[in-house]
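One chain comes next, on its own, written out as structure tokens in the form predicted alone.
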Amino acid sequence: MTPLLTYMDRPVEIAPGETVLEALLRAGIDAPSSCRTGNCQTCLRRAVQGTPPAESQNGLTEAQKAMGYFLPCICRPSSPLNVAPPDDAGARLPATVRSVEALAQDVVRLRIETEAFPYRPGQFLKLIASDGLERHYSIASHPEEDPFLEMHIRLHPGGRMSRHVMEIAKGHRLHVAGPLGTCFYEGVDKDQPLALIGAGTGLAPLYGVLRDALRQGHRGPIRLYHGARERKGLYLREELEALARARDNFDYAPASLDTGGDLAALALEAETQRASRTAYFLCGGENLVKRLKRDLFMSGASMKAIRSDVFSPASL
């Protein structure tokens, strides 16, 4: 017989009428919470199987609705639920490198092939490359439309990965995890306006994601803002004029330091008066994303209608 709970593949005792919370601390399990009464979200977890209740979810965004987040402490199951850390990738599945070619002079796009890896486009992965060699990437790839897994790379001097990735060949054995993010397009109102606002890789995501909501039908318009330190650092630069040019509802805005060009503010300045009604996606380094983030919030944007990845730099 299923259990009523489990957590990370441990059965869990839980009473009639009592929260997941407060089973996973009788089962001597870490679980930090602090109002428990939904308000907070420190207790935030994932169902990895089964199905939240919609009570559990007040609150949360579409995206976490769709990845099965729900809140433990006013959650009360009445059908099997296997929950998970919020940040847990899950297992590792092996992967084989199907190219690896420059998009920029510090950009490399990575494709590789597994089995049985579903995802949302704008979601990211754990890489694994060997023990104690892995990273986090943006997915940048449609399952629907890629047989396989595309990541852009920012190489990085004298970084272990950026080494190992420039040594790589087709057919090199490697292991992903994942996916986790809420960076997706699902949940976005078809006729909303849409704007994506990214620098240096945080282009991947948003490349996944404007697939995604073309191939949906997206009818609002669509503005993608990317900005890098150098023009020629603006890689899918020829691809992405061409498409502006041939879908109506498309347009594309490209920002570099090194042309006077400042992504956060050409993106703040054009939309400003449009904040209100706009669904955003923001994905770059912490500075860029708060910045973004903020001002948004302030000129009107609702905190729900803007998806985040922030890019942090790993230890080398």
Given for the second form:
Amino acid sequence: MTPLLTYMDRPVEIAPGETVLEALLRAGIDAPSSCRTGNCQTCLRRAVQGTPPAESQNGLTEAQKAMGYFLPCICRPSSPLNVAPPDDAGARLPATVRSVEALAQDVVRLRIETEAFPYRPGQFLKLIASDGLERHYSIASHPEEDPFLEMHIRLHPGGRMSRHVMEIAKGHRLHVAGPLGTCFYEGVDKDQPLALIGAGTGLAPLYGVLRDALRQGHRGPIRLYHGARERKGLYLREELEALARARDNFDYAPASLDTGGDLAALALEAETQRASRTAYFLCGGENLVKRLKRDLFMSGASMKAIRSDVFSPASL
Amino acid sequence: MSSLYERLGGENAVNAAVELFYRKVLADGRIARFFDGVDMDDQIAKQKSFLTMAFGGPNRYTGLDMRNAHKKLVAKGLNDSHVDAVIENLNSTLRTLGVPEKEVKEVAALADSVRADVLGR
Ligand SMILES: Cc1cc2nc3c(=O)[nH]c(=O)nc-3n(C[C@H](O)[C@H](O)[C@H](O)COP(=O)(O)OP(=O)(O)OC[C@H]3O[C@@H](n4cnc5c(N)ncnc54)[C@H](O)[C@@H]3O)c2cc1C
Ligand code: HEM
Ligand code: FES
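The form predicted together with the partner chain is what I want next, because the block you gave corresponds to the form predicted alone; please supply it.
Next comes the full complex, and the chain you just saw is listed first.
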């Protein structure tokens, strides 16, 4: 019989009426908590197998719920759950490089093939080159349209994964794990305005979300703001301009610093008026995402309507 | 007599108040700096904890928990004037939502009752 509770595949005893948090702590598993009443979200964990009771997902976003996130301090499971830390990417899978192409001077498009990797466009994966060299990259492809996983990788001078990516070619083998992240088209009203704002390779997840929204029949206006340091860094520009001409409800607003464009200023000026009605996706560096998040929230956007991924550098 | 939390409308009241309250706090030059640097999504959840507690709702925080949660802020200079400012923002949030004066006062008194722990005295 499947045990009621497992943590990273290890069975954990849980008494009737006991919460998952209590059971984890009793088993000596490191499990942070604070309020223990389901408000502060300090204890957030993810069910990688099984369905957590609805009340244990109270207050979480639709994307978090869809990913199996729940609050252990108020979770009394009635069916088996396999629980993992919120950022656990799970087992690694082998993958093969299908192509590596330049998208801009310092951005490449990496396409890889792997078996059975269910994901939502806009999520990110862990790309594993070797032991000790793994980095997160957002997924720009669409699982129902593309027979590969696509990533847009900025080549940092001296960056370890950057250097590796420059050296690999079709047929090269590596590993992936995941997916992770809640930056995907879920919990968005089809008639709601949608604003996608990203800098540099922050376009990758937004490109995925854009295609998913269009595919799912989003009817509200969609505006994609893309920023780059230089005009030639606005990769996929022609394709996005063509899409904007072809679609009534899609607008593309590029901004490059060298021609005086300021992504945050451009986006905020257009968005503050409609912030309270719009669903946001923000992707890029920490400063940009923080500023946009705060300013949009102060302009009336609900925090639940703001999804974001910060492309923070890896710690090692 | 139903509890303060029930009279206010329970969890729905907390949900209605939380973003309004947090916007006021971030716009208040006296206290905004204490909320810098912490992720906004995490903060919103913490504010829900704060409001649930101030509304007299279910919570299991101890005085020690409150000391620990605000320890770093005390090190950054948190004092009575900041607690007053938070309570002021709480009052104006409740008034904006049309909460009767009697309940506004009860909430303020509840928040004030943990002042010593929050300030680590
Ligand atoms: C959730 C998430 C999603 C991400 N998605 C993408 C993506 O879609 N595309 C993408 O290109 N990257 C993405 N990143 C960043 C990526 O994971 C790596 O951090 C990045 O590619 C650098 O790795 P590296 O090994 O080449 O450089 P490292 O060897 O790790 O770093 C070398 C040097 O490069 C510089 N550097 C590294 N990262 C940054 C940065 N972000 N900004 C400024 N300078 C930096 C630093 O000076 C650093 O010392 C994402 C990160 C996260 C957390
Ligand atoms: C008036 C009484 C107060 C009460 C009842 C109260 C209550 C709380 C609660 C319940 C938490 C969440 C703790 C957790 O689960 O981690 C919290 C966190 C916090 N409080 Fe207060 N608080 C009070 C005053 C203040 C004041 C005056 C400030 C600053 C001006 C402040 C700033 C913060 C911050 C920044 C956090 C988050 C800390 C972190 O995430 O590490 N609080 N508070
Ligand atoms: S400990 Fe606060 S939500 Fe679980």
